[in-house]
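First, one chain by itself in structure tokens, the form predicted alone.
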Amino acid sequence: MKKKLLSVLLAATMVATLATGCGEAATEETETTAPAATEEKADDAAETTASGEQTVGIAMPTQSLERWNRDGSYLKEQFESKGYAVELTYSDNKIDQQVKDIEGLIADDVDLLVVAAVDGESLSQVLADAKDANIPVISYDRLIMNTDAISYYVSFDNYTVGKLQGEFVIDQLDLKNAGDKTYNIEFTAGDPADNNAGFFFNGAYDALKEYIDAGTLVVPSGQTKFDQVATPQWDTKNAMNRMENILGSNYGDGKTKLDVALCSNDSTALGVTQAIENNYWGDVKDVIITGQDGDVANLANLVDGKQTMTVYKAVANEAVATLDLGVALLNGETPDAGLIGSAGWSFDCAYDTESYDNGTGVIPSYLLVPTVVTKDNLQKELVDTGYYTLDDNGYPQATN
């Protein structure tokens, strides 16, 4: 239960300091206010490094996108009250960028690395010298590939993710019991550059393959490989101007019906909204459209009936596991399976030592379970747990 009180109360307090930036998200491209500079240190840093104090260095890939906005403040809130000085950096999807801040982190001393990825293979060199320094480095989020630098892995269960939005289509469109109907589908898949991407996709289209291939599930577009589908760097921007390409060119005589828009995160799912509100003779609201992060504006679209639904992951959470692996390894300690039990946590988590293999081996993964939220559940998983109140309107907002 202490785990559980610190991670809502966690996720109430940093939601308040987001307000702002999660209020722009409303935007086309989901961007926060978030200030222009690529790095974030704490105020006490050099202060309590000089003391002796152990400093936790934070790569975040960018704050253009709000969960990343909420990943940096969870991660930093919940080390510095630990009593750690913490260094968090935002790379502005500059993959230069996040490298010469990793640089500059290991060149600072840093205990600790804590790091997502802008690109999953673009981080080895910088990493070696991580290594060298004996810095230990938890893949964040994002599985970093190609280097024997890892400690350690930290995400949600991402293929169990696609797969909930798979499952999700068959129940809403009741496809055991189809028999001779037949539906329209169309995908769009995230940053090649991002190994999540691939694992959203994979889960997704292997629990709809077999109605695939039966013909019960059509993909006009024939757009069915991940690299056709893919959106670089999530932008909302591409996502919408594909989808616009996608209606044109197969739903443009007014009679193609779109039944769902498989999306696997929610800044892409806000681009393909917006293709067909504007680009498409049908109703958005008779589309079944996925997503995923529940990011302010989706979950406006989700009470409007424009958004079907999103996989929620609770980045409150991510932080708590991120906290204890990291003590651990602070303490020179060889984490396993056992660190679940003993820190007590209140969300579910898996140990994985066989699913995430970098290149140059399987990294010790320890994986979330996410969560389906719709309209209707939307009180239950996000406002009674602390993550968002609902204005006047029922919209979610950030806590006041």
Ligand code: BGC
Second form
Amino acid sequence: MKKKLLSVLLAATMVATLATGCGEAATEETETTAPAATEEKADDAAETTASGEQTVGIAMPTQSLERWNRDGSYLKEQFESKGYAVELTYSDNKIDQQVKDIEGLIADDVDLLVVAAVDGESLSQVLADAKDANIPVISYDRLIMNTDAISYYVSFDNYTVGKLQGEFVIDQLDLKNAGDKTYNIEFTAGDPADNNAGFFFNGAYDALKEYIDAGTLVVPSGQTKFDQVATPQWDTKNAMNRMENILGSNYGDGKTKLDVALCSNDSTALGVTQAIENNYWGDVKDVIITGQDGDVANLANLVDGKQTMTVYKAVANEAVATLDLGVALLNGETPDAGLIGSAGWSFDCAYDTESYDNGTGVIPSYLLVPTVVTKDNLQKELVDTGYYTLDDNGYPQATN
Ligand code: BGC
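In place of the form predicted alone, output the structure of the form predicted together with this ligand.
Starting with the chain above, the whole complex follows.
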């Protein structure tokens, strides 16, 4: 696997716009980068080292969901900073495209694959090819199902993301002391093709279940099952349309109040917020709306009081964990919990060998810790940490 260029060049055929907002990227293509000639030779074998001739293939799902733009650029930056060449692909949320992208990376003889799947169930065949070619595969953020080609999984604790959302609602409404009071809630979950989506939903639902069972939380639509509340492709419009229907059918009398819109992430929260603004008699600022990711549009809504919280996942750290794991794999090691100590990360991470079974067995996982962000701690958690700056109007803008 040593066919790599060693000159300094951005041999890039990057045609797609690196859309950092929620805009649609018209076409999503491949960015190819060769390693810098000035790459540093690492002096400590236990540290991150680079052969200078190895290439990392990174397959991301789409640029139309904001976070993956950040993941792609952080991952690329991390591996390049250690002298690896990087090939980065985005697949426009299309399964066939991602299969092709990964086939291309295998044909290019990459030495490591980092894959965030469009559809966790659809990569078994192409990853069997990766395995045949002895290319280790890291399942990035989303668990890839039904393949034994995956060596490791790097993500955040997905169940905890949902749990934090549920617990936030419990605190905001002081449900423990609710007495006879009742509140109305509607759920919006993620893409059924994304293994994470069930974890997020279950984390939130499990936290709230006792209050639903007790009748303190009421779901006027009656939609409480993941399949009923899921949002194909995590798409903002899909989430908006569904919520507009729910509002029309269940809250149209001008007095039934929506207290909580529990949304699994920011792209769905954005659609739900729009639906509430379009098709609900009350004020969106009186509805508790949850999210996840810290997308720029949602942070603006946080500042404006339209969204109440987001669960932030520092994808910059997820990239660092992936780098150190990737380097260990490229060096032929079999990392375990010890990697966390030896890597000396400044962030918390758990090594989990129980929670994520992809159908072929449990995949060893490195799970980072998510954080609740509200209007009140946004400065401390997102701006002081350097992930975002505030523009002249006080709205957060991503720094990467
Ligand atoms: C990620 C979330 C993201 C969602 C949609 C999930 O797999 O974990 O952070 O909001 O995909 O992009």
